[in-house]
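Taking the form predicted on its own, here's one chain by itself in structure tokens.
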Amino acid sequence: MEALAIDGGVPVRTKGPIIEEDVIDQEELTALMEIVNQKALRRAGATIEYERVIAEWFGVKHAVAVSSGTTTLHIALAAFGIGPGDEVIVSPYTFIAADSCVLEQNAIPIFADIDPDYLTLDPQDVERKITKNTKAIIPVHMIGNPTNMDAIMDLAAKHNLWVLEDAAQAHGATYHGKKLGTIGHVGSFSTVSGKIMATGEGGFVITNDDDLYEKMWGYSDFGRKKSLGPASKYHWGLPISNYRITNMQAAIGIQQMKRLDDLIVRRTENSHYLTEQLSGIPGIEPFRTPPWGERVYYYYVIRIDPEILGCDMLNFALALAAEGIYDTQYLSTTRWMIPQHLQPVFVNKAGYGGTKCPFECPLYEGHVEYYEGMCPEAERACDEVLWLIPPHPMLTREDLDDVARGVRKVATAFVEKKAKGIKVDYATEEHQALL
């Protein structure tokens, strides 16, 4: 058995871990010189020319960009009129962005477990979560695998409820053959560093909808009324916020837009090629591409078995950084998952200015609770998924294959430990506690 690192063999990768890396060239950097030196940061035409791009690579009428994925979400559920006593069906497996955008318009997040080969939401158990107090769902395509969106409609259809697209990590995955984001009512997409395409901070949404274009824009502006024109400023119907993008940030999403083809293309081949290097390897999984669409790759992701290999993940990934090949410091971030239901927000129901709601409500005529158990495929995820490398189109061959061997080598080693006795325990409080 070859030694190791972790109990003082040699590393496999001495170049340090693989981190996130955003495709930021020549076009970017004089697209944002051209903005600084006109002195035109602001929204303006910068960001119109990037909506009109976005809507024209998507296929529909309306594109937004705004702040964050995190607003989009959020003026997306505004738009939909969701409100106090409103139920949303959300996603434990996700960005807390995705669940907490709920509550930002004092309503009730609603978790159903997620279908455990795609780490999307189970229909099925969305279906045995709607009461009628439901008025939302938001399907996650999570790790750009599609979520099964002709069960998630015709549920939506069956109970008239809105459908707000999480696709914030799957810009350019299909559903039969349909883009992600164009199927529900409204598309919803990050841009921040490390997706696959990048502004630093921001996100858009997109619809085919005149009337939720026009509320969504409304939202990101003051409350403005876009059909106005100028005298908008003054007419405000809609509670207030502003989660304009810049100029700045437009000008590099339009220069990513041009090239997003050719990122989610080199971002496949180095998921496939490390697909193919992974497989055979005890104990360890990667994930499939679903029957209903083509995925894309916004993070290469892995199962462990824990039976198997005789240990946990936590030891995984601490063996795996030893080699050189996984980051520990996405042992304290978005990188290692927690289950959303089992988040303090959610299990104190902590609402805003110090009170319960809105879970504990007088316009809420439900009841709710946040327990373990409640979403156990979510939470059996949460202790086996392993967030391994983003296969940004940075990486070369040799970076690819130092994983490939990492991998083989730790799991290798651990099924050999297992079968002779030896117990693996390298986690320390101190890692524990960063959980």
Ligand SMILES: Cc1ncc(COP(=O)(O)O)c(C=O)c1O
Given for the second form:
Amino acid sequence: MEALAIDGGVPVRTKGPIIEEDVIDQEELTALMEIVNQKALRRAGATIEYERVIAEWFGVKHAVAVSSGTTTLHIALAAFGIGPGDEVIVSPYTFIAADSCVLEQNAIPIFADIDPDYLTLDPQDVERKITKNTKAIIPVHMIGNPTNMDAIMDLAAKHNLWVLEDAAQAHGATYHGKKLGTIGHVGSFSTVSGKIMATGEGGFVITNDDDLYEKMWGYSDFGRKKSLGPASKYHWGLPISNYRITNMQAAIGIQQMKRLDDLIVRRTENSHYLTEQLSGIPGIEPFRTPPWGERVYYYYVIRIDPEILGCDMLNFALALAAEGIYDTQYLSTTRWMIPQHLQPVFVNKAGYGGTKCPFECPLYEGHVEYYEGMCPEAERACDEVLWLIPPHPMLTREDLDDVARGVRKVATAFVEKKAKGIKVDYATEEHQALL
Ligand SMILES: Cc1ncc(COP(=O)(O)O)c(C=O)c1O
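Target state, the form predicted together with the named molecule; input state, the form predicted on its own:
All chains and molecules follow, beginning with the one already shown.
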């Protein structure tokens, strides 16, 4: 057996682990410098052009570019009219923004479990969670995998619910040929660094609904009414805030939209290559594409089998990190090792102003608790799904070979250790504290 680096052997890779990286080229730099030279930094012409380019690429009527893929979710829920006493069905296996946005509207997040094969909402559990208070569903197209949207849209039609697609990780993925984000009432995207396209911070919503568009635009800009034109400047019809993006981000965003098809193709090629290289490794399962669409690859994730490997995900990740192919900064809880419904904000019902509002809002006619066992598949995913690498376009075949060699080496060694009855336990108190 080749000695693992964590046991004192030679690491597979010494160049440093693969981390998130954006494709920023001369086109982005030139576009940015133009805006800076024109001293046109705040939202204006470039942002309008960015929104036009986004809408054209997705084949929709409207786009609103805003400050993040979190504020996108907020303006969409606000435009739907979600408020105190309402329930919104959300995913327990996602980034917190897709759940906490519900709290921003003083409404109640209700968690439905995920489909373990694709990490997206399980429509059957969504149906079980619908009550008379339910107003909306937020399917998150996790890791770039399309949710089973027909099933979600059928439920929405039957119960008169809004659907907000969180496609922050899924630019360009499709469901039965339709681009994600164009199926629900609103599609939400993030362009934070590391995402499939990036503007540093940023996000955008898309919709075909004129009324939702006007409202979302207003909610992103002090409640102004866009249709009033210049007269809207000092006309505030809606509560809310300033979620505007700058022309600098928009200028970069326009260039990123131009190269989006290529960014998607290169991530897909890298991921398909890695899937080939990882095949046949004991205890390692790459994720399949759902039969109902084409996925994109925001992240390359694998499911590990703790039984076969004789270890938990923390030990597997630590051994990979020692081989130089995994970045331990991803060991933090933000990297999915605690499902969202078990995060302190929900379990402790940490509300605004030190109260338990909105969870125990007097306007809420239901009752909610968040507890272990509520979403078993999401809980299992947090124990078994390892976010291995971002398969970004700059990676070479050598980088991907390193990753595959490292995974094969660690998995093979752990299986052998298990067969010999050697217990694997590399986690120190310091590591545990990261979780
Ligand atoms: C699924 C999902 N939703 C929302 C967000 C929030 O986006 P942002 O970081 O741009 O606020 C992210 C990631 O960052 C995400 O992965």
